[in-house]
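Just the one chain here, the form predicted alone, laid out as C-alpha cells.
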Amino acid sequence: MALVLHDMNGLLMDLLAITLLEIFYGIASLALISLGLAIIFGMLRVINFAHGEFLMIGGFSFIMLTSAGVNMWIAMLIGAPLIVGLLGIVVERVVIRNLYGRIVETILATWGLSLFLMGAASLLFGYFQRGVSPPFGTLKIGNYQEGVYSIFVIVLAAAVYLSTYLVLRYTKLGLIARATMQNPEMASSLGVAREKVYAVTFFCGAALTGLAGAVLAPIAGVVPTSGLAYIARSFITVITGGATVIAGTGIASVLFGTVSQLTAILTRPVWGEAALLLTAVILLRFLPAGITGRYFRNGL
C-alpha cells in the first residue's frame, strides 16, 4: 500500500512539473509575440495591423538564413531581428511617418501592408509549411517528456523582458524615448530629433517582433499566413495590459498564458483560445483602461 501511494505521489509530482512547464511556456510565448507590439503601440500609439506579418517574416528570415548555412543562433538572435528591424524602419519612414495621431488611417495603411506582405510571402515561399527541428532534444520527467527548447524559450523571454525594462528605465536612449513619447513638443524644444526617436523606437519594436518569430519557428513552423495565428492574441494581450508597456504586457501575458494553457491541458487547445478571449472580455468590462490603467500606473 505504501509503495502504491509513493508511486501515485511520484506520478502527481511529474504531472505537476510538466503542467507548470507548459504553463510557463504559454506565458513566455505570449509575452514574446506581444512585446514588440506593446512598444510600438504603447510608445508611438501606432496600431500596427502588420504585426503578425512581422512575426512571419522573422520566422522565414531565420529559416532562410539557416538554410543558407548561417549558424542557427546567429540567424535567430541577430539575423532575423535585424532584417525585421530594418523593414520596420522602411515602414516607419514610408508608411507611418505621416500618419502619427491619425488612428483610422494608420489602421488602414498597416492592414494593407499586412495583406501585401502576406501575398509577397506566398509568392516567394509558397503555402507549404517550413521549419527547423528544435535543438537540445527532450527532457524526461517520469513518464512524460518535454522539449528542452521550450525551457530555452522561457528563459529567453524572461531575459528579453528584463533587458527591455533596464534599457527603457536606466539608459539615456530609454529616457529620451520615454520623454519624447510623453511630451514631444517639450522634447523637440530641448533639441531632441523626434523623427529619429520614432524611427529607432519602431526599429526596436519590429526587431523584437522578428526575434519572437524566429524563436517560435522551430516549434510552430512558418507559413505565409502564420501571422493570423498570432495577431489576435498579441493585440488582446497588449490592449488588456493597458498603457504601461512592460508591466501591462507582462501581467497580461502571465494571466492569459496561464488561463489558456491550463484550459487547453484540461480540455482542448481550441477551448484554451476561447478561455483567453473570454477572460479578456471580462477584464475589459471591469477595467476598460486595461490592467495598468487602474493599477501600476507609475510603472514602466
Given for the second form:
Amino acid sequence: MALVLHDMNGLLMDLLAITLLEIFYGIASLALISLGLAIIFGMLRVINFAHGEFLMIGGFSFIMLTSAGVNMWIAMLIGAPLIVGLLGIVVERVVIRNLYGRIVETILATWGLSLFLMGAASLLFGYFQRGVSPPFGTLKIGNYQEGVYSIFVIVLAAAVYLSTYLVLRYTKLGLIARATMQNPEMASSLGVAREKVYAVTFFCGAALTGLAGAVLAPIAGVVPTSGLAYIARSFITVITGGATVIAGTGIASVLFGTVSQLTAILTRPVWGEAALLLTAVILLRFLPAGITGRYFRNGL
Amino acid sequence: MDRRSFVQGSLAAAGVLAIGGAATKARAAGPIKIGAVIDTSGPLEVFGQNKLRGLQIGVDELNEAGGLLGRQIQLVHRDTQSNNQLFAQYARELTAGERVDVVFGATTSSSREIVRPVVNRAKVPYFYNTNYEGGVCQRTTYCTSTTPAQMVEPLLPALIEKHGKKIYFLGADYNYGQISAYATKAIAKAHGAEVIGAEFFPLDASSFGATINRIQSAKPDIVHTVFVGPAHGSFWGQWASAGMVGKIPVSSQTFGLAGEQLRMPPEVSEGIYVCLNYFEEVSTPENERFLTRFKAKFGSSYGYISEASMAEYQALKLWAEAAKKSNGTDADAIERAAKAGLSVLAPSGNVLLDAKTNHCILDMSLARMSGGKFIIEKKFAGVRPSNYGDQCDLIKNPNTNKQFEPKL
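Right, and the form predicted together with its partner chain of this protein, after the form predicted alone?
Entire complex below, previous chain first.
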C-alpha cells in the first residue's frame, strides 16, 4: 500500500513538474515575442504593425544562415538579431522618422510595410523552406519527456529580460534613452542627439524581435505568413502590460502564459487561446491603461 | 398564350437555336480548352505548382498523340494566388469568357465550394482533384482524389495488427478533421480497437506541448493525425524534440502531400506512416514513363510529386478517356461515359470512376518514412471512396446536388 501511495505521489509530482515546465515555456515564448514590440511602443510610442514580419524575417535569417553553413548559435544569437536590427534602422529612417507622434499614421504605414514584407518573403523564400530541428536532447521526468530546448527558451527569455533591465537601469545609454523618452525636448536641450537615440532604440527593439523569431524557428517553423500567428498575441500582451517596458510586458506575459497554458492543459488548445483573449478583455475593461498604468508605474 | 405571341416566341427560339448552333460549330474548329484554377503562388503553392505541372504533362501527352477527337488541347490556367476571393471571378472568366470545355482544380474545400456552383451552373464538367472530407454529390462534379475512408480503411487495420489497439487521434478543427475522426473511430471499432483520446486544433495552433504531455500519460499504441497547414507542421518538430520519435508510432493523412518530407530533418520524420493513392516511389511502368517525362520537362528541382499533383494528371486522363468514349466534351457526353463505366491505367495503378458517387475507386499504398524517404510497405487494390450511409446515388437520383456528411 505504501509503495502504491509512493507511486501515486511520484506520478503526481511528475505531472506537476511537466505542467509547470509547460507553463514556464508558455510564459517565456510570450515574453520573447513581445519584448521588441514593447520597447518600440513603450519608448517611441510607435505601434509597429510589421512586428510579426520582423519575427518571420528573424526566423528566415536564422534558417538561411544555418543552411549556408553558419554555426547554429551564431546564426541564432548574433546573425538574426543583427539582420532584423539593421532592417529596423532602415524602416525607422524611411518610414517611421516622419511619423513620430502620429499613432494612426504609423499604424497605417507599418501595416503597409507588413503586407510588403510578407509579399517580399513569398517571392524571395517561398513556402518550400527547409526546417531546422531543435538542438539538445530530451529530458525525462518519470513517464514524461520534454525537449531540453524548451528549458533553453525559458532560460534565454529570463536572461534577455534581465539584461534589458540592467542596460536601461544602470548604463549611461539606458539613462539617456529613458530621459529622451520621458521628455524629448528637455533631453535634446541638454545635448542629447534625439534622432540618434530613436534610431538606436528602434534597432534594439527590432534586434530583440529578430532574436525571438530565430529562437522560435526550430520549434514553430517559418513560412512567409508566420507573422500572423504571433502578431495578435504579442499586441495583446504589450497593450495589457501598459507603457512600462520590462515590468508591464513581463507581468502580462506571466499572466497570459499561465492562463492560456493552464486552460490548454486542462481542456483543449482552442480554449487556451480563448481564455487568453477573455482575460485581456476583462483586464482592459478595468485597467484601460494597462496593468502598469495603475501598478508599478515607476518601474521600467 | 395567343397565336401571334406563340409564333413570335417560336421564331425567336429558332433564331437562338440557330445562333447557338453556329457558335458550337465555330468552337469546334479551335482547340479544346481545359480551364485550371490552381494556386501557383501564396501558401498553397506548395500544392499548386506541381498540380499545374501534372496537368501540363497530361496535355503534352494528349497533344503528341494527335490531340483529342482530332483537336489540339489548350490549357488555360488562372493563378488563384491562395486567395478564395479570386476563385469565383476566375471560374466565371474561364467558363463564360474563355468558354472552356472542362474545369480542373481548387485545393481547399472552401475554394472548391466557390468554384463548383459557378462551373455547375455553366454546365461544364468539373474535376476536383485533392484529398478531402468526401460527400460531394452532383452529376457533373467528379472528385477524383482520396476520401478519409480510403486512407484510414487500409492504414488502421495494418497498424492495429502491428502495434496495438489503443489509438489517439489529433486533427484539424474543421470538417476534414472531424469527419476523419469519425472514420477513425468507426474503423477502430470494427477491428476491436479503441480511440482513447481525440483532440482538435484550430488551423493557427502551433504549440503542441500540452497535447504531447497528455499523449505521454495516455500511452496509446498509435497516434493518428490529420494536420492541415504550415502552423500544424510544427507538431513534428515538437514531437521529435520531446524524444517521442520511435516511442509511439505516428500515422498521418496529410504528411507528404506538399512534399513535407523534403523540408523536414530525417530524424524528425523517421517512422511516420502514410497511406496515399500515389507516391513517387510507386513502381509501375506507367509511373516510370510519367516521371521520365516530368523530369525531362521540369528538371529535377520540382520538389516532390505527391498524390495531390498526381491526382490532377489522373483526372485529366480520366476526362480524356470519357471524351473519347462518347465522342464529345460537353457535360452530357462526359456524364454518359462516366455512367457507362470509366477507368484508366494511371501511374498509381487502376483508377476506376464509381458511377454512383462520381468519386474514384483507387489503389492505395502504405508507406513509412525512413531516412527522409517514403518506403512503400504494402499495396491495397481497389479501395472504395467514402459514401456516408450510402446517401449519394447519382444513378438513382441524378439531380442530387449537395455534400453529404456522416452523422457525427
